[in-house]
Amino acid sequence: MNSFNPDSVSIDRSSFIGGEFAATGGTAIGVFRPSDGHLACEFREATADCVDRAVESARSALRVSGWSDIAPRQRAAVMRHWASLVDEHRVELARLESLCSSRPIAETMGRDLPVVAELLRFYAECADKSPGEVFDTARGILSFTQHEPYGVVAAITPWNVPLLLATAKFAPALAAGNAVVLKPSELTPFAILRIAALGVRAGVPPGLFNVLIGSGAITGNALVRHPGVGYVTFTGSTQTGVTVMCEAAQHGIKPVSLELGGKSPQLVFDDAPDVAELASLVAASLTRNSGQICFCGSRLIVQRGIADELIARVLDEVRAVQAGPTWHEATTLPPIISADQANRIDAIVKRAKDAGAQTLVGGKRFEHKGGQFFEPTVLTGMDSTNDAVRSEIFGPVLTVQVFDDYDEGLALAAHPTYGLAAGVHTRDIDKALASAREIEAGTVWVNTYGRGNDVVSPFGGFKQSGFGKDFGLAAFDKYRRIKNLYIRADRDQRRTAPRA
């Protein structure tokens, strides 16, 4: 059994700077367990001075260790060792991850930690696979490119799948020869801090990877603005992404990658294969992590011929979930991360119902042993102007719209703001390819939904869902800049060179 006692988990209580846990002098930040509302610990927020220490530590580690200049296979060896330590400490890390997040222990043990280890191994193998190009030029001229790291990468990551999404940023950045200063969400810091300590044990030079605990307004803002940062990568809300992009532009014109919000459709045609399996996919997208996933398929757009059967099966699936704390293995509906987020979900659902939406199941928040929860909710009877259809709810709320023909379905699948992901379900390959091309989204899954354990495929959005990719080789490439070397041979020396 993977279930555990949350009071038995040992936690680190400070930021990680220069290869050690370091005292910071900011205001106290309480970290609460969303499953029962208990205070896990208090951190001292990393102030601007702490950010400066971390960035300078990263710059010094790059210079002293020669991390950027060593043979890439040496970096790869360190990262493979790091992955082995993750495997060795999987139980400890999974418990730390589940303690104060919305990630149930069954998923942190069964998915998150295996993917974290695989990300470290995957990017280890990318370290020496970034070849330059040689260009055709006039005789006597050699023009070619080489790839160089940016230096210090600032990474800001969210609370919803904290360790996995943080690893998807720091692993490729480090493998590419950079240093990293990471600011995870202050709501979910524990597993990430432990990963940083394991990195030093694996051979990551002390100071090369730093983790700062603090708010976006204080710690995150100071990190983005810091003149020693060469690249900024952010995952979070669209609104915060706009702020990050503006601050980076105004303080050094730093390159930025943003993975932002989504409101992803699942477009189901009436020739979709295996309705029972499809219902499970749709329900899982709604209930997994209680819908607190950026690519949650929260808009079901279904053709009339299959609508009644599919909706009935989805309702049966969501009624069978089991609410509970993240440390119970049987939990299939975890808590909402905070009371504020639960209130936000509740307000959107109420506005949707006031505007005419009908509730097929769920519709309200509830408490369970002190934790904040929201019932899996299915809404119907709305047009595309309804707030529940347009807004990213980040909770277990599914909207259902029914269509009659192909063009109507595509029109409903479009979204004026977001373009992160989408699903298309049909047996007709022509229809699948045509609709996938028409939907403006960074990822379109066909007859499936979600990433699973995939680390190879790139992921990132269009429109206000951001730009730049995480995962896959694209994520490694974005942390390296291209330099052109243009060399002119000495003509006089060539003329006087002795003949063979």
Ligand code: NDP
Contents of the next structure:
Amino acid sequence: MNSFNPDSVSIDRSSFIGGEFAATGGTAIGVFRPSDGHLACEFREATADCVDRAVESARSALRVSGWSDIAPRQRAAVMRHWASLVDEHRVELARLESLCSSRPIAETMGRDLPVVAELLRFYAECADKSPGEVFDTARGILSFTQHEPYGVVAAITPWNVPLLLATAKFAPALAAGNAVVLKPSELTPFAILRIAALGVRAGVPPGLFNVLIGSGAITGNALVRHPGVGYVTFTGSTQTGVTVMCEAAQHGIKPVSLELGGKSPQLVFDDAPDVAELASLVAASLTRNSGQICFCGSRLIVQRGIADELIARVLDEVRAVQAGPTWHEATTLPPIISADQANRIDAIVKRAKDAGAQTLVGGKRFEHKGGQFFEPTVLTGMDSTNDAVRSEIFGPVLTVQVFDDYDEGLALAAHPTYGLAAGVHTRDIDKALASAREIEAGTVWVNTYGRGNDVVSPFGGFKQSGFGKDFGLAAFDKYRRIKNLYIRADRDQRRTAPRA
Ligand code: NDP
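In place of the form predicted on its own, the structure of the form predicted together with the named molecule is requested.
What follows is the whole complex; the chain from before opens it.
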């Protein structure tokens, strides 16, 4: 039984700089438990001075430890050890992760922590498996590429799947020989702080991986601007991504990668296989993490012949969810992360209804033992201009649109700005491949939806959903620069050659 008492969880209360928990002098920031509204602790925000300290300790750790110059297999050994410590501390980390986030303990134990350990192992394996290239050149010329790390990578991450999304950044960046300064969302810092401390125990040189607790406006902004940062990797909303990209450009033309928002369609044709299984997938898109998942398939676009049966089954599934705190094993509908976010969801649903949407189920926020929740909500009767169909809601809200033919379905699936992910459900492989090609999105799932425990496949959006990939080898490669060495290798030979 994974349920736990939230008052029994011991937490770390400061940023992690130079290999230890360190005092930071900024204003107090309260971290609240979304499940019951209790204050878990107050942090002192990491100010611009702390950002300086963290970047400096990252640079110094790189210099002193030689992390980027040692044999990649040595880095791999440290990361494998770190993964085994994560396995050993799985219960403690899962509780820390569930305490102040929207991740139910069943999910953090069953999915997030195993994936986090697997990411550390996967990037340990990458460390020496992706060498440079040697090019065909004129005889006497040796031209080849070497990979070099960027130095200090600034990573900024959101609250919705905090530890896993942070690990998807720091694990490849470190394995590639960089140092990392990570600013997680101030709402969900606890498991990330603990994993940083475990890293030092595993042999990560102190200072190589720092975690700064603070707001985006103060800590995040100072980090992106810092002249000692060589690369910025960001996951969050499109709006903040724009700011981060502008700041990175204006303060050193730093390369950035952006994993941003989405409004992903699930395109279901009449010949979709296994309607019961499909209904569970669609319902999970709406209820898992209460819809607070970047790629959740929040737009159901379904062909008329199958629509009634599928919608009826989805409604049955969502009516069966159990709202509750993240520390209860049985919870399948967790809280909304904050009252502000619950208000935002509420406002969009109200606007959708004012514009003519009908509610098939749900539609209201509710409070449960001090936590903010939102009923799983299915809306229909809207065209694509409705706010609920266009905007990323980041809550348990599904819009349904019905189509008659292939072209109409594809037109509805297209989104004017987002292109993060999509699902296509059909038994016809030609139709699946054709529609996957038509849909402008970084991932198209066919007859399934979501990443499961996959760490191998790259993930990242098109259009305003961002660029650059997290996960897979692509994420490892993005944290390395390519240097070409072009060597004229025949000179000595000619000089010493005997005269005819
Ligand atoms: P935000 O964009 O609000 O915040 C993301 C991170 O950026 C937080 O750590 C935040 O700090 C920080 N931040 C805010 N302003 C700045 C700034 N000016 N400079 C530097 N950093 C800043 O997103 P949310 O945390 O609300 O996360 C939800 C969003 O993330 C959704 O849009 C979702 O789609 C997207 N997302 C995308 C994923 C993907 O893979 N494409 C995966 C998961 C989420 P703080 O909040 O502490 O102030």
